[in-house]
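Okay, so here's just one chain, in structure tokens, the form predicted on its own.
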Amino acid sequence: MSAKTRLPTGQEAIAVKGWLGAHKWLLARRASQVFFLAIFLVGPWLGWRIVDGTLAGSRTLKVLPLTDPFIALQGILAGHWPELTALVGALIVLVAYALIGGRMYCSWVCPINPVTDAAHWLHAKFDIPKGWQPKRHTRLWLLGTVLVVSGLTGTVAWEILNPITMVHRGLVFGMGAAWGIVVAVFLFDLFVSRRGWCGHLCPVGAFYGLLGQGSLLRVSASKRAACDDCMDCFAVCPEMQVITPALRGKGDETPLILSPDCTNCGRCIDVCSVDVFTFTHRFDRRIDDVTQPAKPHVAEKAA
């Protein structure tokens, strides 16, 4: 094991990179979801019209429709066959997250990622037991487990407690019962589960995941000799799991992490203070075996 995990995870990029180089992928991140509930809100709440409606359903500009294609299938379902409009919503929200990455809405869109990513900070910080960890594929049985519902029932079953709608909605038209919630998934991650929120149980992480199964976006630890062991990019990674293959492997073993489970959230690429891993195409199998020469502790550094 390396001496590099002894030290607070990020501190060696943060000596390397500064501190803005070293959250670029963070900070960009939190800049896409104050975005997208921005072009949302200031309808409400300024009477600029750029999008009517929520993450559910809306229309840019009276012109362009998006629809979550999770709702539009419950629905589908449920009976209710959507009009026109809402399928090409929902086709268009189809094609651009087989492309980019399906759980990229997890990380770059969903108002839920800044409280669980919190709870996360929070359960490292003071260092509170991993607790309760449910298989990673009890999401995906809640998946199916919806679409039956739906189907059964009549409803579009998951909007009943869907915390991405309900804060979304909330902030639109006022929070209410929404902040329960809000709280109730943080406490969970917080004290019961570690990331076991999105990363366990979010049926509409699981969709998503499965829709981007395919996608074009790729992290790639495209300079996987040069790695010192610092485990920093799975100190960060809200789906550790999705790394080991790429980074451990041998020979002409891909370097990209083809997992469905990545968000692409990008943190992986800020902690490396050796830049293993970068953002390219799942074409690019390109792998740079030449050894880094070894930086030197940071205690070493600022001696």
Given for the second form:
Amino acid sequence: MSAKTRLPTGQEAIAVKGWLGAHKWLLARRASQVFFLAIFLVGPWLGWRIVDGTLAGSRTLKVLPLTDPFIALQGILAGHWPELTALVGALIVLVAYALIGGRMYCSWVCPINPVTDAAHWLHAKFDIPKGWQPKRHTRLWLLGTVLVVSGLTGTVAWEILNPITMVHRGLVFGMGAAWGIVVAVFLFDLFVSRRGWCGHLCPVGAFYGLLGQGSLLRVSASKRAACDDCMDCFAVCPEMQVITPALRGKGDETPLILSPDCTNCGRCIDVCSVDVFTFTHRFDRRIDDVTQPAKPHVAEKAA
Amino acid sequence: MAGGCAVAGLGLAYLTTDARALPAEALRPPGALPEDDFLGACIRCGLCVRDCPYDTLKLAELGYDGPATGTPFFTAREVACEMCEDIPCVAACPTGALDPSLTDIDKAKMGTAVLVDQENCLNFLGLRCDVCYRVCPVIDEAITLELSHNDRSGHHAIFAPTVHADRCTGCGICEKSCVLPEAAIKVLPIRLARATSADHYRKGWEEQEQNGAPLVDGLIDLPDRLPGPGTDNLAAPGGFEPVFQLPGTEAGQ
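With the form predicted on its own done, generate the form predicted together with the partner chain in the same format.
Below: every chain and molecule of the assembly, starting with the one above.
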């Protein structure tokens, strides 16, 4: 651990790159979340019919169908083979996320992400104990459970609870008591389990994670030799277990973050004052040489 | 972990079955699959609601509306289905939860209208309200006016609005238009509105017509014992004694 570990998260990056430079991916991500909400909302609010429907299923400019493949899968297991429109829509979404990274849905589109990010922000601010930390594969078990229940009950089971579509549908069509579910997720993440919902439980995230196993767009710790152990990337990463293999890899071990848990949120890129991380593709295994390594033990090893 | 999942799964299964209890006044859009199939087919996208030109359809909101959260429904007394000929809601459905084989809106079966309260229906009171009959999009087929004698006034007719379930689409315009503060005619889900005849039950007159003759050979057609002069009623030759005899008249006349 370096002395920098104790500095407030992101302070150094702001000092080196400026506030904007240290938040550009975060801002881009918030803009993306607002954008994906807004294109659904301008229909009911302003009468501009750009995208009709919700995240569960939509129709863009009257032609392009999109369907949530996880919901479509539950429907199929429930015993209903969907019409071609829904199948095509699900296929488009499947292919797109398989290419760019399944969990980009989580960090760039999902309307629950700002809620759990806010909870985490408060969590860090008030230094609340991290609480219950279920195993990382809990969400995979939950995903399996949801699919089994769909099959056994003949319903699209997760839609009874799914906070994502609940809040999205609520904003587009009328909220009802769906606020309660949003508040519940927020409070759960704040007091019960740090990063609990998105990071440990949500079966939708688990599904998209599996979907993006082999995705092309990846974050690479290509300049890991420059790492000064400030630990800020671990502090901001919602799935911090994904960083270690890439950042701490020895020799020619891949610098790519290949874990399907990585949401491609880009916060590690923002928060790193020495720009260790960068967005690249999964075949870019380049490891940059750093002529002036900031890390003492790397220098020792080189000697 | 497996145990935890079993508990979570049971909880989720309970919620899904709980959500199946569709309230009687909530009607599904035209072409909706039977409720059990519908809940496995509808992805709660809201495209049918978006394309409904009369804002009839709504998506059920958590905690406020009875149907499963996010599924489309309408309440006839609030906004009835206008039975668009191009059925935009069915065309909008990406999954087929609203069955695309429904191409003629007159064949829709969203429910069945039932005249639930004859005691308050103005037509049954002998008045000529006729509103449900007049507004019915399938007038004279789904609802007819059946004449009968008005016993109260003694010399008027009762025009009873009568629903013919095989032609009723369940659009709810009759219920919406009923002039009473609480509608006397209501669209009910078919499961509540209709009986089904037992599988083993055969109607003798239909069987006989199909057979062209009585089903049992050698039946002896005994004379019917009707009261009155000229019959073979041996118990009371010339007919039964009337129970009540008007003063000044004689028996048998």
